[in-house]
Each structure stands twice: as structure tokens, then as C-alpha cells.
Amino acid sequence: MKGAFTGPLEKVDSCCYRIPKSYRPDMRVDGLIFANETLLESIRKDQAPEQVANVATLPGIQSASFAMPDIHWGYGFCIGGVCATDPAEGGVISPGGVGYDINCGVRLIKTNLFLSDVKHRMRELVKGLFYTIPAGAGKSGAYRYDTTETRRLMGEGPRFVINRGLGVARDLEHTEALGRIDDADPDAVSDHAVKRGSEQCGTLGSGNHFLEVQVVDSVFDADVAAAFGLELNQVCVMIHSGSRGLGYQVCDDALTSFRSAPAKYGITLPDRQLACAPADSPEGRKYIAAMRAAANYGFCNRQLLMHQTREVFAEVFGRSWEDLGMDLLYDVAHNIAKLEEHTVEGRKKKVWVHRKGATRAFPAGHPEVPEAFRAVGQPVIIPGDMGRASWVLVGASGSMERTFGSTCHGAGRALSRTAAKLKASGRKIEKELEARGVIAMSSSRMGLSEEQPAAYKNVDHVVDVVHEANLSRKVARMRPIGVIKG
């Protein structure tokens, strides 16, 4: 972690706090960081702050440069951190704003077992879950594509899978966007990147990605709930993962196309991990075009984590998936940027919201909530840590009206990794996990350590800011009880 923020944080109302464009010359707009008292001794303890005063300088932006409670320090953007540009303003895109990991993202998958006839089984099936899905950094799976494949499964997204069975149509009418960005290039992919992801669609990962078991442990909107299939001690899986190398080369391939940009449009940036281009420029769209297909890859990458999931249930339990009502509830993106329209002091525009580590969050009745959820409104999946709790949530108006869509993504590191191991010496994080319910597999010990709860903020707290602020609303609280991680 960066030292701390020792700029102004004006207090909007119990759950925004307001860095003013005054507090600096080059800043276009305010400041907006969602967050209550809880949170805000620890969001002041490093540079993040700084962060979100940095985007508000990017030309074009609109309203002002958000953060979302789980504010933690980034590449160019702070992790949290929303903003929409305007391209008619000369709006920019800047990969810092989407991050290293496009379409980074997560997928529940409910079933219709209960805690009472898993609890017996969860050694069995966290090993067969660990020994089947491959995790860890770099490594490949069972799928192996050419580049040819390579290159139209980002095009096509999870159909591309899907039609070789890998899959059911109906996971796609359950995916953000239908499973495939449109206008995705893969073209414009280099074929390093394309070599990275060739072998590692359907794998995990390492960091934070994890699978995890979990079970509903408290019921805050019987309604919503019912809506989205869950009740009380129903069992469900929840997959975070993205692009993998694939997306971590594009990212690296734009800003090396970028580093020149700011200074051939005349753009001046406080930090130069900001690069950006105008959205419009032939850079802007060549990133733009690449990174749609990169996400389109990390659908694809999450619904082939999915039916390996699927396969193992239905191993240890003797049932096909269907019989065990393994149906996909949602899986939604949290680092990408996407041509939205939204409505800018009483104009509607189509603006560039950039979102990184933070979840698109649809109210009801919004055109590109999935028919199913139309009523009620997008379900908006945030994990928290392996010892305590994940959330579903469902997209509310406030997001409309304060955030262009958008909501947390999940907890938000309380510690660095390096303090994370530190405070991890000595310890047996997996003993530590097994007493509080959770049987932990990892492919490190050094994997467990950096991302022990201790090193999270309590995702309660940040789910509490969110609902309070009506940016998304409570429906379901998870507690994990078998985890596999890199």
C-alpha cells in the first residue's frame, strides 16, 4: 500500500465522500467516493484517494470520477474505481481504467442441494473440484485451442463453446451481454496475446481468482430472492476469474501503443499509468476493438470453469448437472469499458464507462437486464473472502441516477500481499479456514497466505454502503464452505 491521503474528503451524506476539483488545477470534476466511517479510516491509509483525483483530470469525463468502497490502490485507476467519457468531448479511453485482467468477472451457479447433503461430502468434492480445474499461475488446461480457434472464440464469445457441447444455449441468456461484446476484433489481438490464450481457457489462475462453494446463509429480500432461484442453506458455486494471459497481453500490447498518445493529442496526465487516447483516434479504437474480444474470451474462459464444475457434481453425487439444478444465476464483468447510454445532466449521451473492479448494476425495467430478471433487476454478484462472506445483490436505481450503472465488486484488500504473508508467518491459513467451516485447497501456501480474510476488508461493510446509497440492494449473504485457489 501506498502512504496515506492526506487531501480533503468533504462528507457528501452518510455514504459519499467528496474530493472537491478545487483541490487541484488540473482537475475537470469532483471526486466521488461511496463509503461510510467504517471505511474511510482505512481508504485514507494510502494513495487510492489520489487515484480518483487523477482520473478526474481525463479529458472528457462526465459528472465526476467515482470510487466504490472496496477503493484500493491500482494501476492508473484506483481498483474500485468508475468513470464515463464522453466521445463527443474528446472523451478518452485509457486501459489503466479497465485493468490488466479484462473482464475480470464472476459466475454463480445454483443447485438445488442444501448445506445438510453436501456437508459430509465437502473433502471429497473440494479435492475433485482441485485435481480437475487446473489453478495457479500459467497454467494450461484440457482445452487446447489453435490460433484460428483462438481468434473465433473471441469473437463469438461462449457460443463458440457451447455449440461443442461445452454448455447449454440457455447459460448464454444468463451471461452480461448475452456472452459477446459486439464489434470485438480479434484481429486486432496480437499473436502473442493469442499464444498465451490458447491453453489456458477453462483454468483459474492465481491472485485473488478462486472457485468456491458456498451456502446462502441469510435471506434479505424474499422476493428478489425467489426471482433468482435462491433460498436459505441452498447450496451454489461462484467462479472469479478472467482473461488470463490473454487479456494481461492486450492490456500491456495498448500501453505500449499508448505511451506516445497523450502527447500527440495534447493531453497532459498527472501520472503517465493514465495513458489514454481519444476514444475515437485510431489507437483508442484499435484498443478498443481488442479488448471486446478479450473479454468476450473471459466469458468463455468462466463458462468452460463452469462445466467443469458441473461435471464434478455430477461425479461425487452420481446426478447429471440438470438433475442437480446446476442452472447458471449470472455472471457479470468487473474490469471493462463499455459504450453505454446514460443520461447527463438531462441529456442522454453514449458515453465510455470505464469500470474496473467495479460491476455494472441495472435497475429493473432496464432494456439489457435479461428478460428473466426484468422485473426486479440485474443480480450483482460480489465475492468477499474465503473465511467470512459473499453477496448477491440486485441493481438499483441510485446507480443510475449517482454512478452510471455501476456498484462495488467485491471486498477490497485491507493488506498488501506482501503484508498479507508477513502477518501469515508461522500460521497454517488452511487449519485456520478448516476450524471456521471451510475446507481450503490451493495449488501454494503462499496463495493462502496473500489472500487469508485478514487481508480483505469486511465485505459486510462495503455491501452496507452500497445498499445504503441504493446503488445496488441486499438480497442473499454466502459464507464459503470449500474453497479451491491458486
The other form holds:
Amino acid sequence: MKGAFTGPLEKVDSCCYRIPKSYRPDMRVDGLIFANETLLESIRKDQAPEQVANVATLPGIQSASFAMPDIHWGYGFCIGGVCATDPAEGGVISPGGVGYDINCGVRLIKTNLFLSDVKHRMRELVKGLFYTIPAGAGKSGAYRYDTTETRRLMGEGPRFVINRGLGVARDLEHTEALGRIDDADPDAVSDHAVKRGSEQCGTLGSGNHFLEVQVVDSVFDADVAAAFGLELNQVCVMIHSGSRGLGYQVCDDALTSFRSAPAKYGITLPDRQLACAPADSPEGRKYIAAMRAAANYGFCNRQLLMHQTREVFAEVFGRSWEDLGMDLLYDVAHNIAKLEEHTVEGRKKKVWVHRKGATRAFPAGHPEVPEAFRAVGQPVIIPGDMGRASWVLVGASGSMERTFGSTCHGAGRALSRTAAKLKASGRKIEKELEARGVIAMSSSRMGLSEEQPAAYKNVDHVVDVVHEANLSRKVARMRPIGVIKG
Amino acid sequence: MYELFEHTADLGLRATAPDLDTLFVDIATCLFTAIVEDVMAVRPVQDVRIEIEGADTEYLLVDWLQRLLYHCEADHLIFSRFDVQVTDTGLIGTAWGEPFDPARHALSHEVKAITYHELKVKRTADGWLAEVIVDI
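So the form predicted on its own is up there; where is the form predicted in complex with the partner chain?
Up next: the whole complex, starting with the chain shown before.
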């Protein structure tokens, strides 16, 4: 983490830079970082590029070790990292390539309201959301599931809660993997993890997680926006959260069980946090089964957050959520590993695609894109910071050709939490946001300081790169008007 | 002696102590200074006993903090006093605290996980030093 990256970054094209395999003898493939010259300057400032090189040493890695333009330092893998491994070539699965918050992700809910309908009701709306939706440390949710129910929920995904009236079947069609990753094994999840998760489904959590009321600020592709049901000044709700304590514990448990894996399988690791095991080993298989179960919990968590949001809107506006047109546009995971079919050097292969702070971005025609969007491509939801913007993109063909169907996931941090707090001292972030037209409420004094807009890179610059590289294309820019934070 | 230190997106815990037992006590207190705004206001009225096997001191430190974090999250307990005996084969510890009460306690960070990044437990000229980064 210490110091700037001084290794080679060779220009491939205007939006891609290479760390050649020759940089280190242990690299099996090149590192490829998607960035422009402006972003590259800040990317060089920490050791994230070295982490891209570290990932290039993993057994069974295919093509290259990738990083998206929102790359920043992370545990083991950088945030914004993508790598695919082939189990048939001894390819590994790495909890560090998924992250502690398994299936951290984002969903965007549409409404048929426009800015003019809500602007005089924003304080009431944000208060309603803040007092209904549990956010921040130490908050339990309104939904409690015992051990047996929590395990069933992990096996079934959001269908489990939808069957209890907390959503509708069409929500599933608009969720990545239809909200249920196959071959999840809830029994592979430890009792400790289940206990951590039993009261937390339907809670936002803290850190960078948020719920925002947003308006469509600009439309870049009118046809795709129309297919997605988005138009200028329309009000939407974006939810960013993951699998809560359950997912963190699944990651912890795997890192403990992987401690002896390098010696057992003859893997040399440049960083202990890169712990991994062959995907086809007993340790690997157990983590995969548990990680999939935790991912299903993550989809359920966002489903329950959406349900509570719909209830608050219905109460504030005195109309049912159906009447308010509060349909789910899409839900994407940005911390996950999935077994997907990709073409590598002309051959179709099933590979483990690790996306850690990266989003799946399948183009038009891909069978996994919901039928409603198959002609245009998969919606990609990119959260930014709470003062500037977030984005809706659409998966593009370049992602399949270059990055195993992946694109960026957000803005990426520019300041440490401590530096952000220092920068906030003596200021009233809440008032500053209000002056920008954003009503924000947070459960902790530190939440708003540490997550202030200046703590993040400008998401517009990140999106410019993935658009130019044709990994995903701009559809609409969203501007926040109401924020709740942990 | 303990302190929090800065790290990219997260927080670091650092403790120094004359012996290993005190080091484990101090790093645990440090963890709860990251979680609660005023750890001294947490009354030591309820105890949890924790036993962990393992010979690697660094892994033992991670396991100890992970277990405390588990009780914090799953049982809604926050801790302010600790007693630890580290042996060659593991540790036996007790943590004292009380259930989280929003009327009296303010939580500052939700610690997601104890990480292995730049994890250190080492001897120094005057005793021991431990450093661990927590994911928040």
C-alpha cells in the first residue's frame, strides 16, 4: 500500500495501459488497466497496479489480469479488479477476488414521478426513508428469520421473500441471475455466519452503502433509455448494499480454511490476502457453495430494502407503489465470482470470472440478458458519490472481447477516511449538500464526513473510459436529490 | 498502549505492550474504540469466554479479534475490558461488556472484518507490537 507504483504502464490505446508480463518473473499474464491519462496519474499514486501484477501470478489465470478505471487499493485484489481462471488448468478461486462483502451490488427502482412532483416533498420523503430503513452500525432489521429460514432464504434467493408478499415475481426477472445463483449450498455456510445474518436482511449497513433518491439529469442514448423506461427529470431510487455480516463471515471462514492451501497445493502467493485454492479442491468447492449462498442473501437484502422503499413512497404520496410505477429496472452484483462461458483464444471455455468492484456488462443478444432488454443489452448501474452523479450504462460488445463481460462499478475512493474527516472538520457537509440540492440524513456523525463527495473520484471520468473502450455505453446520468447513509 | 491509524479506505489498529497477554488486551480495546465512540462508558457487566487453538501468533490475533466482532454483531454486545492468556498452543480470553444500548452508546464504525493485510505481531526492544487493518 505504501508509496507510488513505479513499475511499467505501457500505453495500449487511449483508454488502456499494460503492465507487461516481463515486469515480474512470477506473472503468468499481462496486467491491463483501463484508464485515460488523467486517471492514470492518480492510479499511480498507490500500490493498486502492483496488486494487478500480483493477481497475474494466480494459477490458471486467462488472458490478463484486468483493472477498471475506478481501480484503487483493496485487500489482495485491487478494487475494480477482474480475473478469469480456468478450473481445467488448475485455476483457483480466491475470496480476495470477490471481497468481504459478497454480492455487494446496486439496484435501480424507477417511478413515474418527475422532479416537479417531489421537490417540495423531499424532506418528508428522506425522513420517511431514514426512519423506516435501518441504516448504520448496530441496527437490526424489521425482518427476522431463524436459522432454518435464513438457510432457505440463501437457497431460494428473493423468491423466498417474494412468496411472503415482499415483492412481485417480475422483480426476479430484473435481477442478475434471476436473483438465484444455482448450486448455492446454504449448509456450507457456518452457524456463525447465519447468526450474523439472521437479523440483518433488509438493512443498509454503513461505509459506502446508501439509498438515494435521484433524478435523470441527462440522457445520452434515447433509444436505450426508452427501452429501460428512463426519461429526463424522472425520479428513481438507487440502493447500494450487500450481504451484510453474513457475507463478511463467509469470507472470513474461507480465508481461515485457505490458510494452509498454498502449501498443500504448491501455490506461491505474493500477498497473504490473495489466499486462494484450486476451484476444484474441497476447500475451493466449499467456498464456492457458501459464496453463492451469501450472494443469494445479498439479492434478498436489496429486495427487502426495495420493498421498504416502496412502502415509504406509497405512504408519502398516498398511492400504491404499483400506481407510482416503482418497478425494478435492474439489480447488479459488483463483488462476486461466477462460472461463465467465454471465448479465450478462439475457444469457448467455462471460467471463474472474479469481479471485485466490477460489474457484469453483457451486450445485446446475450442469453443471460433479460428478454425485455435483450435487443439493447444489460442495464449496468454505476453509483457515484452523494453530491455529484451516478450512471446507468448498457453492456457493450467490447466487454465480451476484452474483459470477460465486465465493466467498472463506481467512482473509487480518492481520500482515506481519516483524510476525509480532516477535510470535513469545521464544515457542515449536510448543509453543503443541501446547497447543492441534496437532502442527506446519516445515522452517524462520521458517515457524511467520510463519504463526502470530495472523498471520491469524479465518476464521470470513470464512465468516460469504459464508454470509449466500449465495455459499456452511457445511457443516462443520475443526479442525487435525497440521500440516506449508515 | 493502543491507537488507530490511517489506511486508504479503512482503519488500522496498533498496540504496543510489554508482554503478549497485554498486547492482545490492548488490541481488543483498540478494536472497540473504532466501533464505539466512548469505550470507557461501556460497563463491564456481562462476560464472554473465548478459547482459540493455534500456534501462529499473527493468526491467533486475527482469530481473537474476529471472535469479539462476531459476539458484537450476533449478540449485540460491546466490550471494554479483557483478560487474555496466550500460550504456545492458543489462547484463553474473557471479554467483559454489556448489550448495546442506543440511549447510552454511540457507534462510530461498523467493522466488517479483520484483515490479514500488513498484519504484524512482533517483538520490539521493549516488548511487543501488533498492527492489523480492519475493513469498514
